[in-house]
Each structure stands twice: as C-alpha cells, then as structure tokens.
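This document starts with one chain, in the form predicted alone, laid out as structure tokens.
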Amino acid sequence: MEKLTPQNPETQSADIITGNIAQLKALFPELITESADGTTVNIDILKQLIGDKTVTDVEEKYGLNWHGKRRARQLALTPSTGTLRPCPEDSVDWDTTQNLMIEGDNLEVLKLLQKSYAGKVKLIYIDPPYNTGKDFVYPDNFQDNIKNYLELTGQIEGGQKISSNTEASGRFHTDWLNMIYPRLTLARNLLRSDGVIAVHIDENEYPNLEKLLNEILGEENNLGTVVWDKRNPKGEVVGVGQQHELISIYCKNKDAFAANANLSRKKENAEAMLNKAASLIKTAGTVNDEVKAFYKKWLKERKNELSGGELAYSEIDENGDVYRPVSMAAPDKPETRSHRPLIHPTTGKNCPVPAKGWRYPDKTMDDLLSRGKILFGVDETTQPTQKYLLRENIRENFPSLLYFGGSGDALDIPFENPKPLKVGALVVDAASSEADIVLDFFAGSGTTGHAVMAQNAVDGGKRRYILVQLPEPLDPENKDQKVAADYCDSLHKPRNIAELTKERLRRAAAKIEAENSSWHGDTGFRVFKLDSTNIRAWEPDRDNLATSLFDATEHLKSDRTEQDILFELLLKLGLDLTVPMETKVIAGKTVYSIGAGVLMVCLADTIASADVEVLSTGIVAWHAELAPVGDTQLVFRDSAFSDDAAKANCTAILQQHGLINVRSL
C-alpha cells in the first residue's frame, strides 16, 4: 500500500512545468537534456527546428515587458500546497447542486482547479480590478502564498495589509500586470478547446490587457472587442469624458471554436414580432392581405425600437411564417458557385443570373428550391431571392457596440459598481449553452452566477457556474466600506466581500424561482474555502524531537474533518467537486464511494487486524455492485491500521480481487 505524502504529485495541484516539459519532449525529444541541475531546454536546437536564423535570443522582441514578468510567470507555474475545505453550512442545496462558490485567493484556487477542470470550462467571464487607483492590491508570496492569503484575510496573525494601487506608487501598471498575468495564464488551461474568455476592462489597462491576451491566447484567437456604451460619461476629467467600457473576447482555439460554436445573441424583439404575427393570424383566422398590412403597420410604428435587421422581417407567407427576402448574388466568383439560371415556376422562362453567379453551389440551390426557400417575382424579369424565416434566424452575431446604461441589479446588496445583470446574461447566452461550465474568478457581487441561473431559466439550459471571490475584509471604520460591513453584521456573517457574493446568490435564486414557477433548475451552490493542505508536513521541533516523531505518525491534521480530506482527494486526483458521493458502513467503518466507485475511501481512525478481512471483502463486494468504468483508486488513513501486518493483509485481499491501486494518507 503506497503512502501519500505532501511530496507525492497526487497530493499537489497540477505541476504545469512538468506538463510543459512532457509536451516539449513529446514534440521535440532532442530539445530536452537532463543534468545535475535538472531539466534543460536547448534554445539553439529549438531555433533550428522552427527555422529561426538569429544567433542569440537577447535581441529586442515585439511584446509587452515589465519588471517582475519572469517572477509572475514562475508564480503561475508553482504548484499550490493548499486545499479547498467544504462548507455545507454556508451552501444552498449542498447535496444536489452543481454550482460552486469558492472563497479564496483566485491565484491559488485556479491552481487547485487545474486537475479537476482543465479543458472543461466553456466560458470564463471576469471583471477584474480596472486599476483606477482605488483597487486593492496585495503581494503574491513566492514562497508560501497560502500563508500570505491567510494573513491578508485575517485568518492568522500577520503584518501584510491590503492597500490601494495608486499612481504615486511608481509601479502603477507593473503591480496590475504582475497580479493579472499569472491568473490569466492559469485560466487558459481551464478552457475547453472551443472555450471563450470575456474580460471587462476600461481605458486604464485595456492596451496592456490586449497585449497580455495576445501573448497568452494568441493574437489569431482574438474574437473582437465589445464597446459598452454606459450612457453616462465620467465626470471631472481632463480631455474626453469616457462613457464606455470594453469587453475583450478571445477563444482558446479559433478552429475548434468556429467548428462548434459562435458568438451570437437572440434578436431582442424577435419573440414579440413572431407573437404579433401569430395573434393577427389567429384573429383573422387566415393569412390574408389585411393581416400582412396590419403587421407592416405595427413594425413601422416601432421603427425606433427595432433594429434594422429586425425591421427587414416585414413579410408573412401563406404558412404564417415571418420572413425577409435576401439576395443570393455571390460576392465573388469562384468555380464552386452556381451560374445556371432558375426557371420561373409560372412562366417557365429563365430568370436573371447575378453577374458573379449565385452565392451557393448547384446542390445547395436544389435544396433551397425543394424546401420552398427561394422567392420568385411576378414573372421571370425579377431576380429570385432567398427566403429567411425569422424563427430559423432568431439569433444574430454579437455586436461590437452594446448600449446599456442601467443599474447593476445587485438585489439591494451594498456593492460598488456591480456588473449589470443584463450585460452578464447577454455574454453568458452568447458564449455558452446547455450544460456548459462558466467560471468567474473575480466574482464580486456574484453577477455571473446570477446571470447563469437567469439564462438557464430562460432557455432551459443546465449551465453550471464556478465563482471565486477573495474574502476581502470590510472595515466599518472606513467610510467607503461601512455600509457593506454593517450589512454583513445584519446577516450575522463575517465582514468580508465573499459574504456579499453568497447573499446575492441566495437572493437571486429566490427571485428567479419566484418569477419562473414552472422552471425547476439548479439554484443552489456549494461553498468551499481555501486553506492549507489537510496533510501534515514534517515540521520538527528541534527542542522536542520525541514529541515531533510521535505527532508524525498521524499524517492528517487533527482539526480537519473527513469531508475536508475527501474533497482534497477529489481535487488532487482530478475529480469534479460535485461528483456524486455515497456512503456505506462496512465492518463498522464508513466507506465512501465517489463517482460511482471511481474512488473509494475509508478514513476510519482505527482498523484492527480482526476487522481487515470483513472490511476488505465488503469493499470488494460493493465495488462489484457499483461496477465502475475504468480503474478504481482506494485510499485509507495510514495511521488507522493497528500494525503493518494489518495494512499488508488489507492490500493483499483487495489486490487479489483486481483492486490494484491502493493508497494510504
């Protein structure tokens, strides 16, 4: 039975450096050499392989550089020694929900999520600090960021303080870049190949953000920038009054994105247009000229409310479908386009062919004809057009201009400048669907979680959200934080921003359920809190080695629960934090089955020699009943076994029945 220690890869977050080296070695084995100092990459060979004729790598290069970039990159690559501790008491629908709300430093949380969620997130939607001079900054500790986090949030004694990043610091942009760079680097790993990241920003850091995203995700994966007109210019500025913010949108791989998805939004008034046409037809009992005229009049009366694209859907056909005619003329003249004339169905004569041919090849033209999707004029002199049905084209490309000046709709939660729900819902709808995972690691007031639930209620989706928010302390003595601190007091909750996030989610869930009584989707969330690992490290007291050695016989911290340990195992073994979990008592010991038997765990404090056979055979029988797909991992508490013979006997029985992967903590 192999013992899991803090040094084992299984007890740490994903080792990104090792992964990068493995990928390089797989692609170019000749690049990698081993020495006494560790792994070395031969840059000269790499240059030859990619056809780079430069002699050295010290020449100036195009890109964004700043003091601390190398260290920030290294920070992203350093594995976390932390864990996420479950908090069912703060959660909503703990047993059934698929949503996560995580309190902690998002840098460490992103590291911890790597094994379980790498390549699984469809949309990352964040609203990071804009670096206006009032945003908090705090030092990422290269040696022990978990301790740093616990000090900053007042969970252990420490001297570091959260402070504002003012322009007087002399490192105004550098501080922000060192904060965001490792977080975006880690975030990229979590995206699916067709995944999208959307980042809110203003003019202070937009130029730097674009360069960072170009470096991390590739300039070719830039899907565009949305200019959000907030309808309210900032006051008291020298120069142009900025009334807009920006949303930079990138994908992970443009080819995969184009093959599986697109950024689109529902035409805002499409449902109302379809409903109006249906109502007129129902009243008249048929589709006649009067119905068509009334419908066109209704559109004309709303020309200031409808977009040009919506107004174009001004016709109703004999089936009651709202449609618009669209030209089929080709914009160019490749050989694949059709150039044959269409025959008018009444006159039997050839209709005019566009100068560059039709937009589609012959096969597509035949298909359109067979489905009645080509509109002919009264005779052959009119060039035919294509019939676009509104119900089939209810979505349109996401626009580069977004006009919205409304409130944040934070449900009376005292939070400064929350993202508006309407904007959040538009992005969530445009870039995700069905059971996609949506991640926001600057959760703030919780708008992204609210938007995910609201959009699921609209379209019946089963999207899941993962929110991460630093429990930044709120000081009642600070006039800017007093209202929020007092609000936490009224809830009898700790004074920190993460409590505001959770309360917003609870209120949003209640509101959505009240407004959508026929919808029964997921409005719960599991709460986890960042903390140091549950596995005790070897930290000897030099003045009392005997006590240190005795304490070291127990490898798990005494103040941690079985749930704490179970969820650290899920993280470190790469399982979803909402994976189904069952329990069964075998030989008087609680045994957990996680993921229908993919992982089986017994954390009993004591396992006597007399219990081993009954416990082991019971586990074997339950495993056979569960019949999991693939190999099963089994984990026991190492100190529970009465002696080495009991441990060896347990391992032997399990392995005799095919359960080979047996570990201890």
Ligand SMILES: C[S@@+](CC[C@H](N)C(=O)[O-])C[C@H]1O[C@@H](n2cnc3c(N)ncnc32)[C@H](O)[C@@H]1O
Given for the second form:
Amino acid sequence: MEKLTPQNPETQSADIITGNIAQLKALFPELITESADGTTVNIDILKQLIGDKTVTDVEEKYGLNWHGKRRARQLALTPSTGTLRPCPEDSVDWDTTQNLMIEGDNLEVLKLLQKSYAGKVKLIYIDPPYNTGKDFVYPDNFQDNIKNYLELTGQIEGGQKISSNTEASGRFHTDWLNMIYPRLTLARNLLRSDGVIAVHIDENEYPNLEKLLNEILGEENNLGTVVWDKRNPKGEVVGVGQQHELISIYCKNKDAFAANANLSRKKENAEAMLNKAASLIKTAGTVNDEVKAFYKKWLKERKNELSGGELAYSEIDENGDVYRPVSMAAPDKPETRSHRPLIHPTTGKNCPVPAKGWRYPDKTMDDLLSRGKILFGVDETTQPTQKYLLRENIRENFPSLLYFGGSGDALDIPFENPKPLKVGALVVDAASSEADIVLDFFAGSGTTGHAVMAQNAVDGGKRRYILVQLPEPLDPENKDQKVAADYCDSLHKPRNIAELTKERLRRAAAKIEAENSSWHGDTGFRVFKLDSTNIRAWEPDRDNLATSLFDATEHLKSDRTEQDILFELLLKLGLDLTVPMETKVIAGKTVYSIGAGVLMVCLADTIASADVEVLSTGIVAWHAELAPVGDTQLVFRDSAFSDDAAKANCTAILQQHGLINVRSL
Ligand SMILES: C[S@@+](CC[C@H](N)C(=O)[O-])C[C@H]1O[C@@H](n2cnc3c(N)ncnc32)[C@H](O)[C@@H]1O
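With the form predicted alone already on screen, would you show the form predicted in complex with this ligand?
Below, the chain from earlier opens the complete complex, with every other chain and molecule after it.
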C-alpha cells in the first residue's frame, strides 16, 4: 500500500497559479513567455487575442521577434471572406470519397476549415517552401486576401505576379516568417489534442521554425527532430555540403498524445529475422543450441544492416520465439519503487534487487511472472530481466536518423523535388492510424495523399486526407516551368500546380489499386476551389442606387449554384465537407438533407404562397422519417418567398412541428 507523504500532490492543496498558467497555455501557448521574473503573460498578445486594437509593435519579451509579427498574428485572427466551391467534375468518386483536394491559398483555406475541422485532424504533415532564395513565398494582403489570391493566380486581372523571395530583398527571413506564422497558428487549432504536426525544413529556416513551433505549440510538446540523410551532399556551396534535411515534429498536447500512442515505426528487419529463426527451426526439427548459434551468427553477419534495437533480439527460447532480455531496474525515484525480491524458480532463494528497486509495481511483476515474461539466471546470483518477444515488439520509437537517398515517386508528374513516398508513408504510419484525418496544406505533387492511400493499402486503415495546393500558374515561357506547363496542356487542363496534384492523385490511386487487387479502400477525392463568398456584399453603384437597392434584395450572387451555397453553409455551420447528403423533390422544389437531417435546406429560387403548405408539411414528414438526433437547422433562400406572408406561414407550420431553427439566406 502506497503511503502518502507531504511530497505527494494528493496531500497538498491545489496550486491555483500553476493551474491557471497550465489552462492559459493549453488554450493559447503563445501567451506564456519568460521575463526577468520568470513565467509571465504576454499582455500584448492577450490584448490582441481579444481584439483590443491598442497593441503596439513593442515586444521586449523572450522569443522570436521580427518586423510584422503583430500584423501576421492579426492576419490569422481576421475571418476569411471566401468560400470553397465544390467541383465534382474534377473529382474522383464524388459521392463516396472522404478525401479532399482543395485548390487555394492555404491561409484562407485554413480559416475556412476552422469550424468544420477544429480539433479533428490527427496528423498535419507539411513541406513548406524552404526559403532557399529560389522558391516563392506567398505575399498575403491585409486588405483583401481573396482578391489578392484571385489576382496572383491569374483568375482575375491585376495585382503583382508570383516571384521568388530572394536574399537581396532585404526582407528575406521576415517574408518567410510572416507567411508561415499565421498558417501554423491556424493549423494548431485543427489538431486533435493527441494530434501531431511534422514539418519538413532545411538549414535555411530550421532555427526560426523551431522557435516558432515552440511558441505556437509549446516547447514541452516538441517530440523531436528527425535528421533525414539524403545520401547526397549539396554541391557547389561555400562551407559544409549539407546532405540532410530535417523534420520537426511536435504534438498538440504531450499528455494526450502519450496516453493514446507513440511515434513509432515498424522494425525494418523484424520480418526477415522472424523468418530466419523459423526456417532454422524447421530445418533442424527442434530448437537446439545449434539453431540458436546459427541464428546469432546470421545476425552478426548483418550487423551493418540491422539497427541496434534489432540486433538486441539475439536469443531464441524453447518455444522458438525470438527475444531479448531487458533490465527491470528502476531509473529513478527509489523511494516509490518496489524492492520485493524475486525468488529463483529452482534454488528457491532470493535473487538480487536493483539498487533503485524495480521499474514496475508488485502487481505488474506478478503478472509478468505468471506469463513467463521474467528471465532468471542459472541460479539466484543473477538479477532477473524482462523477456521482450520480437513478435510482440515489432514497432520501435521513430529514430532521429533516417537514411533515404532515393528520389520522389511522383509517377512521372513534372514537379521539382517531390518528397519521397517512402518518407511520407513512414511519417503517416508513425503518427496516424484507423480513420484519422491527415492534412497537408503545402501539397505540391500530392505525396501526402499518395502516402495516405499507400499506407491504408498496407495496414487496412481508413485514413482520410485533406490536401491544399495553390493553383500556382505555370508559364510555358519560363524555362523552369515549361515542362510542367506543357504537361498540363497535354492533359487539356489549366496550366497550374494544382492540376499536377490532382493528376498525381489519380495516377497513385490507379497504381495502388492495380498492385492491391484485394484492397478496396478509398482512392477518390472531392475537389473544392477557393473563391469569394457566395453572399453578395453591399457594394452600391453610387450612380445607380435604384438598381443597387433592387439587386440587394437577393443576398446570393447570381452566378453561384445551389451546391456552392450548400457547401458554404456546411463550412459556416461547422459540418464535414464529406457529410452524407440526400435530396428529395417536395412541391416541385429540391430539398437537401445533410447529415441525416441535421441540416435541411431548400434553395429554390421561388416559393409561391400556394406551395408553402405542401412544401413545409413535406419537409416535416421527411424530417420525422429521418429522425435525427438533436436539433435540426432549416435554411431557405430569403428572396424565394413570394411575400412576407408566405415566409411567415412556412415558419409557423415548421415550428408547430417542433422545427424551430428556421433561417433564410
Ligand atoms: C515544397 S512544395 C511541397 C512538395 C510536396 N511535399 C511534394 O512532395 O510534392 C511546397 C508547395 O506549396 C505550395 N504553396 C506555396 N504557398 C502556398 C500557399 N499560400 N497556399 C497553398 N499552397 C502553397 C507551392 O505551390 C508548392 O507546390
């Protein structure tokens, strides 16, 4: 029985200050910083988070500061004036797929996804521009970022052209930090509490990225940095020929993360080791000393190929199981550890107890003993160890060093420097499983989408991907972009990078299906495109106010479809963009049921007084059939009702039947 001492937290009253700091930090990690007196709250950030406009640029706090940081934070807090328009004609398996491919500037897209996907994403895996001096860094616009986006991507006339961020610009790091900071801030909100973010980077911005991630996610949530040895040093450099890139990995909340999983990978050679042991035993017909010696020799011959963790599995037991002995000595806190001796099974005498006690409590030690998981020496003089079976420990911690020298597997898509599929699949496997959502908002050629499908085919998972890629124009007159531009021409598609992403996803799906004929996972994707909102803004033509007033009676833009408006509603109401949707024609009008009746929408252009009763009672009957759990929202087009009486009558009939959340657009 554990004795409670004055040091136990249970015997102390609550430390309210520590609790308050922890709560604030969990909500807004960037609020807590260091000052000369210790931990402090950054009042400027707090003011900004609650919309106080009196904040200045003066920030004399510990942390990474640069010119424009406050404005960049403000940018993340400003709501988007855009929407995501569905594009079924570009999609694959529109009706059934759960994957999303979104074309747009990721800052706006991340804002638009906030309601529907906050706290839902398990893994964010990104490969942003490294700021090498050759890649472009998206120039956000504080006034009208949607217009800026449409101009930059050539969808409307005007604006500056996309150009690379050069060291000569005088704002080299500043521009990159201003770009990445608001995006990472918004991305954090989308992560589940046990979620992980993995960011590819190289030596140019790694120091800044780490500081930024410490601020946005909290230093304590740093899971470590992976050094990816690409086996090929960069040529023609002054100084060290960098041969590696880095992957910074953080989680949203280390406690929540550790409670559910770890960052692990399959031991690369475990299967070969198990197969070797099994074949030696099969040939010998038994497990004898010769088999054990042969197995050890086989391992020794492969000591350069196998990892240290694999080589440790050097023993075979009487059942033919490959195992390794592991010390059970406690690493710390001797006073709380069990010191109960283990009794040797043949001599009946006490075996030595580690100086700091056992790492497990008595109950676990008894359990290990009863399951034959404790190894004793020939007599009581050796300290017993724990028996780890290889087949039960196929996975190991993700290592800090990753060796992979191959190129990307973009399936002949002309995209410069795609990340290798193998590296992507390793990260996806390490940090996600089952039906988790994986998000990549710098999708490039779509390696993350490919890796998600490939990993699902390997382990039967149902992970879903959300990719975001800018339709970055490809200019056939630019020698670096000509091949990709011509490729788009050959596909009869617009010349931009998002077309490359979609083509890679189609090709990857076909390849995975061909190679895994018995696997029938999701290889489709729904395409959405960023655009200005479907809701008309009040922008009167001063010379023609009468027409402007008349036009304003219709709030929805005339060039938008019912589907456009429907999906904007999903985003505004926080519903998943792949939520099941059904339609029914009632009184000649199309009515949508979204999420089995959670939302019911009729966007017909006209609803005459004579139609109101049939339409409303029809909706009531369908709602009763669907029997959704919880409240239902009903939405109509405001301008559709022939007059106020028709609108009031419709509302009254619905409310009489308990449908009280009735709105119009
Ligand atoms: C380094 S590449 C990613 C490569 C990708 N990991 C692959 O394996 O193909 C970065 C990508 O982010 C895109 N990008 C840059 N700024 C963006 C923005 N503001 N919104 C969306 N995509 C952006 C670029 O067009 C580029 O394709």
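Residue numbers count along the first chain shown, from 1. If you superpose the two forms and keep the largest set of C-alpha atoms that fall within 1.5 Å, you have the rigid core. Everything numeric in this text was worked out from a predicted model, so none of it was measured.
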query: CA superposition split between these two forms, Trp358 and Leu110 in same rigid part; finding: no
query: Angle through which the smaller rigid unit swings between these two forms, given in whole degrees; finding: 12
query: Rigid-core-fitted C-alpha displacement of Gln23 between these two forms (angstrom); finding: 9.8
query: Core-aligned CA shift between these two forms for Arg324 (Å); finding: 3.1
